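As structure tokens, one chain now follows by itself in the form predicted alone.
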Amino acid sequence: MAKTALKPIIITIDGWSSCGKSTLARQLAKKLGYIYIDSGAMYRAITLYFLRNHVDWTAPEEVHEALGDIELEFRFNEKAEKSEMFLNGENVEFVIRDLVVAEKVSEIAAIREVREFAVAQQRRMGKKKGIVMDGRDIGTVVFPKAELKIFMTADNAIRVERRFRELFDKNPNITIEEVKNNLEMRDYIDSNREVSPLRQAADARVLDNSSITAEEQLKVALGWVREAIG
């Protein structure tokens, strides 16, 4: 499917970490001609602003004030082919991806004031459709009403090994059991938050990709782009 003048569609993706959500939602954008949003980002950059201005996310007050100083964007970087986090005007994408954030990030973004600002900025960016987002909560809160939506899965140990491997890359003296370790507490906090939950949606099509590649994960979902837009 080349990027041709398609019905525009809201594509939404969910499920756990490391199951490859952010590929696929790339893979798909790319191809369709559509814009990725990558909502993980934004409460990662919600939470290095907080640590890096020890916001205490605990006091009500302080976060109403805080989010009242953040300001988040998408930049398209042409060379390296995707779009990028800004936070106040500072280029991100790199430090979000730490282990430091990836610890806090679950905590931080099931604060509600939190969700309800992020959300907010994620259906605005939605309104003139043709885009794909991945996160936890997209197809079941975000986007209840989108035309596609994918809910992504894998084996538990293949989620921590892929994890791992990218981890690695910057942090050599990272341990597979602290990765083990902050994958499950992220899974249980995702899981059992009060505001926005993950859970998949009840129209959402399961795609588990533990035995298959990239490419074939991509073929499964540009199947059900297809359908979906019929």
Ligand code: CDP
Contents of the next structure:
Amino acid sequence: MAKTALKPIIITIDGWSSCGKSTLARQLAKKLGYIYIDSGAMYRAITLYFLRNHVDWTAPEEVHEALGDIELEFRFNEKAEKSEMFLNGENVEFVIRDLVVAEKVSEIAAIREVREFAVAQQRRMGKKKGIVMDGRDIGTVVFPKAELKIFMTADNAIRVERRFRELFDKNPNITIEEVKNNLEMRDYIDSNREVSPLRQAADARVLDNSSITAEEQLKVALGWVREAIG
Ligand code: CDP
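Please move on to the form predicted together with the ligand, as the form predicted alone is already shown.
Now the complete complex, all chains and molecules, led by this one.
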């Protein structure tokens, strides 16, 4: 498929924690010459700010004030061929992946004002289309009219194993139990929260990547892109 598709579209990828959303989003963006936005990185960066600055996120005024001091920006790293998250000018791409952040992110992402803050920026980034965005509520709330919505799933044990391997590379003290508990806790909070819970959009295509390769998943998704572009 040509790098610049005739009609740029919005592609949303939602699903459970660690089921390969970002891998597929990156593959599609590269193939189509689209921008990839990792919406989870925004919630992770906000969480990092709250933790570092001892923001009491149960107090709405503190949340409101803190959000006023947060500037989030994605900058493309040519060498790594990916966008990286900057929080108030600092590259936080590495540190936001830490389990310390993952332990609190779902609690903070459930706060209405936090979501409004992030969603407003996400919608601005999609204005010109030609974008792939992954998260939990992208096809349902952020871009309900997206031309292609994908909902990803994978077996629990596979998701745990994948995330454990990623985190173990950075921190050999981490245990598989900690990773499993974190994924289960986040999935529970994300799908049970009041504001924009994780849901499969009625018009989403489901992709279970438990037993297919990265190349195979890209092939399936590109077939859907072709249909969506028409
Ligand atoms: O990479 P992984 O699937 O583990 O998570 P992530 O995409 O980095 O998202 C981290 C957390 O941010 C999720 O567990 C959700 O609590 C929250 N999130 C959200 O609420 N809405 C989104 N659109 C994206 C992430």
